[in-house]
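Only one chain is given next, in structure tokens, and it is the form predicted on its own.
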Amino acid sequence: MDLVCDVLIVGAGLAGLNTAINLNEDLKIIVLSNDKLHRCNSYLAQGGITTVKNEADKPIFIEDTLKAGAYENDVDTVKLVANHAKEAIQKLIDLGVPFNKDENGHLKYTKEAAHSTNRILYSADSSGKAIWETVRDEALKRKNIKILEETNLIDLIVKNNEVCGGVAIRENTNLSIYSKVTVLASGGIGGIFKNSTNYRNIKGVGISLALKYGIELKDLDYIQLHPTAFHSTCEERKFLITESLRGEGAKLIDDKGNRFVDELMPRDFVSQAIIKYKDEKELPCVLLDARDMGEKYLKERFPKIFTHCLKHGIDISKDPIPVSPCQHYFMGGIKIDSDGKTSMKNLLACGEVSCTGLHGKNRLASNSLLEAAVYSNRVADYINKVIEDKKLSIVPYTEKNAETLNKENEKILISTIKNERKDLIHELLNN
């Protein structure tokens, strides 16, 4: 079966759907989600989305981002995001994202590790869900946007280093989807790890295909661990305990109640400190103590965490939370320019699948949703400017069967990550 569109978008997280709703409404757009629509990392984000509050905050945001990234960030990208942050946030507010406000109707800000000030907008502790659902609802209203759930991209259609669309499998049927422009917004690589906060369907399909076709990649060894995932042996996906909890006063302690690290240092430092302490003391996990905040505040501010822990027999107003680090985010990915263009013609990327250079070696908390918002806006703006000059190419696709392709692509990715991060093989990788 063949489908034809102007723009094919692979991925239905914030980056993919925000690209779709910012494209001209006379364009025919197809969005692919490889699972149920909500099963994306954007939906899972708890803490919030960073903003730059005013001109005075710009240099501080830039320095915080650079410091967290070990100064291996692309400085021009950090400045670009700082300059476009308020615009991206305002678009989300105009769409109706229900960010928390005070009694006077003013936006409330929280703080997370390695931020010098409170600059994170949030919606209780389900911020990603609130943002994603608002953008999703807008996409569903648009008659020019067709969303295909449970549709797996298995390959790109490529001719002379030019992408002409993609091949997907849906209900055991192969679809050749031809497009003038293709956008990869397919997320990170958490699904190839046995300990990850990511949904299991997020297995780096975009990175796999970039490896296959020699599309330029960057910083594949920059894999972030989150310090505080809920420690449980019975959960397939590790439940994240948001950094906002530490930002608002929770302390990391051992089984004797002793603090052993500054909780508000960047994620890589805190993760390393926990792993080292666990190994030295032969502990299965450490504890995050939020008891001083009180039951009323914890229930109101962190309802999702409160409920999840209670299901596991832990009342966080009375008991510390068992936590340990696990894979969380991928700072590397497909190298893109300031408009989201990749090294292959007619192929753009944004979101976690891409590498803008914003994060450097270690992502500053809540900068991921901001990056997705800023760059999806830029990708859409670029496509709107050039789409009239693009021609549709119908190229016959004659590759092998879908099951073989998926397995081969994943093997390539796993092998590459093993070579890049040998320290993560035994602890985290599935294979």
Ligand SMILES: Cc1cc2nc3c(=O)[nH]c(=O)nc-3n(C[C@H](O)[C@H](O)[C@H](O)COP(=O)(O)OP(=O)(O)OC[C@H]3O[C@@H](n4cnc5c(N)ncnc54)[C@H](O)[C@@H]3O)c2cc1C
Contents of the next structure:
Amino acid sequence: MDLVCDVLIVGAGLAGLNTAINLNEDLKIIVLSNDKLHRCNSYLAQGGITTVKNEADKPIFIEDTLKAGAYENDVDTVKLVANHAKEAIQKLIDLGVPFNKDENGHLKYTKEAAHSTNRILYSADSSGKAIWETVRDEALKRKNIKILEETNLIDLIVKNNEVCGGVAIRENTNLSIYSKVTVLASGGIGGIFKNSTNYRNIKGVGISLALKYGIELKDLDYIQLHPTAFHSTCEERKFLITESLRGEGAKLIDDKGNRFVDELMPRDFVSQAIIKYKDEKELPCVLLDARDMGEKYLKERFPKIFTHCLKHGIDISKDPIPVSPCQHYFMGGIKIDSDGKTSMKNLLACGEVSCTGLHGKNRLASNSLLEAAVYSNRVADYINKVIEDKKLSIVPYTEKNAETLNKENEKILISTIKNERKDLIHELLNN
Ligand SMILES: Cc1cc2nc3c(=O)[nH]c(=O)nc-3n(C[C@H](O)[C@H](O)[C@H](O)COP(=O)(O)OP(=O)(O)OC[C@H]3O[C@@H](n4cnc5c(N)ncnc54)[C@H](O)[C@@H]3O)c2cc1C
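Alternative state: the form predicted together with the named molecule, after the form predicted on its own:
What follows is the entire complex, opening with the chain shown before.
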């Protein structure tokens, strides 16, 4: 079966849906999600979204981002994001995202590790849900946007380094979708790891297809571990204990109550310190102690974490939380320019699947949603400018077995990551 549209967007997280709602309303847009619509990492974000509060904060934000990224960031990208942060955040506020405010109606800001000031907007500890649902609701209102849930992209349709659309599986049927422009917004790679905070359906399809078609990639070894995932052996994915809990005073301790690391160092540093300490002391996990904050504050400020831990028998106002590091985020990805263009004609990318160079070696907390918001705006602006000159190219797709293609995609990605990060081999599925 064939479909045609102006713009095909693979991914319905913040990057994909925000691209869709910023495109001209006379364009025919198809958005794919490979599972239930909410099963994207954008929905899971807890801590919040960074903003740059004012001109004085700009150089400090730039320095914090560079320092966390071990100065391996692309400086022009960091400046670009700093310059467009306020505008991107204002667009979200105008759409109606319910960020927390004080009693006078002013936005409240929280802090996370390696930020030198409070500059993160949040919505309790379900910030991603609040942002994503607002953008989703806007997308659902638009008549020109068709969202296909449970529709799994398995291949691109490519002719002479030019993308003409994609092939997806929907209700066990191959669906060829032809588009003038295609946007990959398919998220990170957590689904290929045994232990990850990501939803399992986020398996790096954009990266594996880029590998298959020789689309330029960058920094494939920059894989971030989050230091504090809830330590449990029975969950589909690891539940994140947000960094803002540490930002607001929680301490990392061992089973005897001793502190062993500065909790507010960048994520890679804290994760490595925990792994080393756990190994030396032969501990299954370490503990995160938020008891000093008191029950009332913890319930109000971190309701999701409070409830989740309680379900697992931990009252965080009385007991420290068992935590250990696991895969969380992919800083590398498809190399894009400042408009989101990739090395393949008519193919753009934004969000976690892309590598803008913003994060360098290690992402600063809450910079990912900001990057997705800024770059999806830019991708939409670019497409709005050029789409008139683009033409549909209907190249017949020779049907291939979907299961084989899915397996091939995953295999190519896993073997690449194995080569890039030998230290993480045992963390990969099918190692
Ligand atoms: C637990 C958790 C907490 C986080 N907290 C924060 C935070 O507080 N602040 C912050 O800035 N960042 C945070 N992050 C990171 C951030 O949420 C993500 O990096 C960001 O949301 C990525 O957005 P995205 O739109 O690129 O991808 P996602 O939101 O992951 O969306 C990917 C989309 O691609 C679709 N897709 C994937 N494969 C296919 C396929 N084969 N076919 C069709 N569709 C496909 C999925 O269905 C999904 O709709 C957190 C991440 C996690 C996991």
